[in-house]
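Quick heads-up: it's one chain on its own, the form predicted in complex with its partner chain, in structure tokens.
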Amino acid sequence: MDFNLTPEEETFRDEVRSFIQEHLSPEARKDPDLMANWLKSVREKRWVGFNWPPEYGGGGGGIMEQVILKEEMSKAGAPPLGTSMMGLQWVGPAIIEYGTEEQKKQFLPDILDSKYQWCTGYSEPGSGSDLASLQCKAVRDGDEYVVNGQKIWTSGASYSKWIILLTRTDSSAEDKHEGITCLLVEMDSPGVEVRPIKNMAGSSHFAEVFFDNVRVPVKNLLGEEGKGWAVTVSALAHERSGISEVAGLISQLAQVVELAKRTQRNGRPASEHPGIRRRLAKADAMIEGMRLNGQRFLTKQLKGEKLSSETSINKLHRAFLAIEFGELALEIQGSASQYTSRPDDEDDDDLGRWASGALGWPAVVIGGGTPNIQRNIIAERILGLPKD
């Protein structure tokens, strides 16, 4: 048991640490291309798809190099390395893994330089949590699938230019994870159209995409016909070790100390409070829990073995924690918690800012598999327990 560097993985972080001051500094957070400069630098460095093999433009970096690269960048709060979203986090490495040598060659160079946005066109009406029952249908014509159905709940629909679609080729298998199919669509393509849904937060992330007679190219099938579901679950084992986002949980907990310290509940400051004390370290003990939960998992990684359900563990304690920050926040700021802004007065920082903290939860409870879902995984994969 060993939780310190080696000397090379200093050398690393410090070399890390010093691009951030030297390109994060005070003036240049200020400057206005402050986003297109530092896109370029990190891309220069190799750092944008930093595991990603080398001849795709990747950097090639090593697992715990990613790691102290993304947890440096997190810890300083950086921009992005990059924006193409889910073209860094699972649709490059799905292309990786599936993709053909053209598309490879198409596709992963523009995420790279976050040229455009992917959006993921996985869930139905019909087909959430049980995603292998879905329905919209890909029919096979000459060179083209053609494409009839509806996905929902597509994030980022709006603004992206791919999709990277799971559609049904075959209804007549009997294993419903049979017969699916993963297509790379353009959305620009006639016959696709987005409708903006608006959530309870008061935004308009997510849409409704319906595909009436959409002709997409057999050159942009990933991987095989019929064989879309291991596509899916292999991009969904490209999730981390989640070691990276506990650098967030840290700063989001810490905004929330300073705000029952600075707030007063009863004549005192709200973070005197047992009740209010006892939440906020909890939440400090779980995050705590999560990082360290993460370093074991780091380590079976390291030594060569695959990830399995056990990341399911981080997830429950990060859908625990997005409900209690929002929660804590809201009660310890009491009725001033309902007054979301006031258009004369731009000065009061905490007007309005908890509310999306306490309507935003669902998109990391209900986003990335509900937790029912992560209890069944667990339950059946570790516990062995019946399937239900």
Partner chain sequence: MNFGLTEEQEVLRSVTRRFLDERAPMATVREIMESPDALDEKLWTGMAELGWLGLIIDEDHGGAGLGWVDLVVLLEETGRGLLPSPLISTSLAAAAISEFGTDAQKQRYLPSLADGSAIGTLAVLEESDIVGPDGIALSGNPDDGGYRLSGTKRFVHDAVAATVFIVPFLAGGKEITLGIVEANAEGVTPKSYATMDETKRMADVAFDNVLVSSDAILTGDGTAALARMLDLAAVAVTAEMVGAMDKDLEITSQYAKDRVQFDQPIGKYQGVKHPLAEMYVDVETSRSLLYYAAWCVQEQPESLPLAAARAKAYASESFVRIGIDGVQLHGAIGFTAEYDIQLYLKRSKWALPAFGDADHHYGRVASLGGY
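For comparison with the form predicted in complex with its partner chain, kindly provide the form predicted on its own.
Left out here are the partners and the other molecules; the chain alone remains.
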């Protein structure tokens, strides 16, 4: 692997840094219209979907520049490049790879313009970790599919306009990965019901989604009928690579370190406690491992190779760190960790912040595949260990 950037890539990094300094100055961050102004500015630069085809509104840039862009934005704590992150990270790339020309023209520009949200209809009550065993059915009826079934743990379903939905169109297939069909469904279609699920922190990021004779036009079929598993694997590989997450994790680690430095424990800073220092060092080493793995995945992409099972390594690391940062921060805070929101008479911005994050970890840890599933994937598909 070559870790050095080309002169052109270095120039692009400087351009991104200058843009951030101009549009995210201390004064700009206080502007109540910050998000609207930011989205307009990054869209004009064609940095939303930077490596997407320009004919559909993307920037037509390279993968390396996309990584540089995400790294610098994450380091600066910048707002997202778009409001539909599910659309940008999962749905858009899937439509680019498997969609028809009509689907690309219909959906890609709207995703880039942050016109509405997307959610993913994957997990079911009896098909969470074993996603390929899903039973939500879609039956062809002329120019439409009729969908019946249920999805659960659907992120953002309560405020999404569209859902990318996995259904079973052939129950007789010997291989459970066959007979799965991917559909693009409007959430306001007759027969779609969304029931929010409140988590331990009191928010409702997840929801149950029910489909009762929902009619979906055949033109909304993504990829081939019965071949939807390939669409899913491609989307999950993008989500699990972790390349763009490392800078964010480095920032989060720095916040925990800062919390430890200014929190007293037995009359001295918590950062001087050997046990806490060990855990911080372990997290630092794990993040560096993620960074190097990300470089390996990036090298494959630059060679035109597809990502597959190896991205589960970073997904597993990310899950561990999501739990560890929350638990470690609560341990550092001691009795103050009982707050789940900042009291009105307290000036400490950390009060309630880490507790809410710790209680909301399932969204990161379970979403996209549980840790045990990632371990199975690593054992079977990378190490070649037997299933039994």
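Numbering follows the first chain given and starts at 1. As the structure is a computational prediction, the values presented were derived from the model and not from experiment. Under this definition, the rigid core comprises the largest set of C-alpha atoms superposing within 1.5 Å between the forms.
Rigid core superposition, residue 313 Cα moves 2 angstroms or more between these two forms: Passes the 2 Å threshold, so yes.
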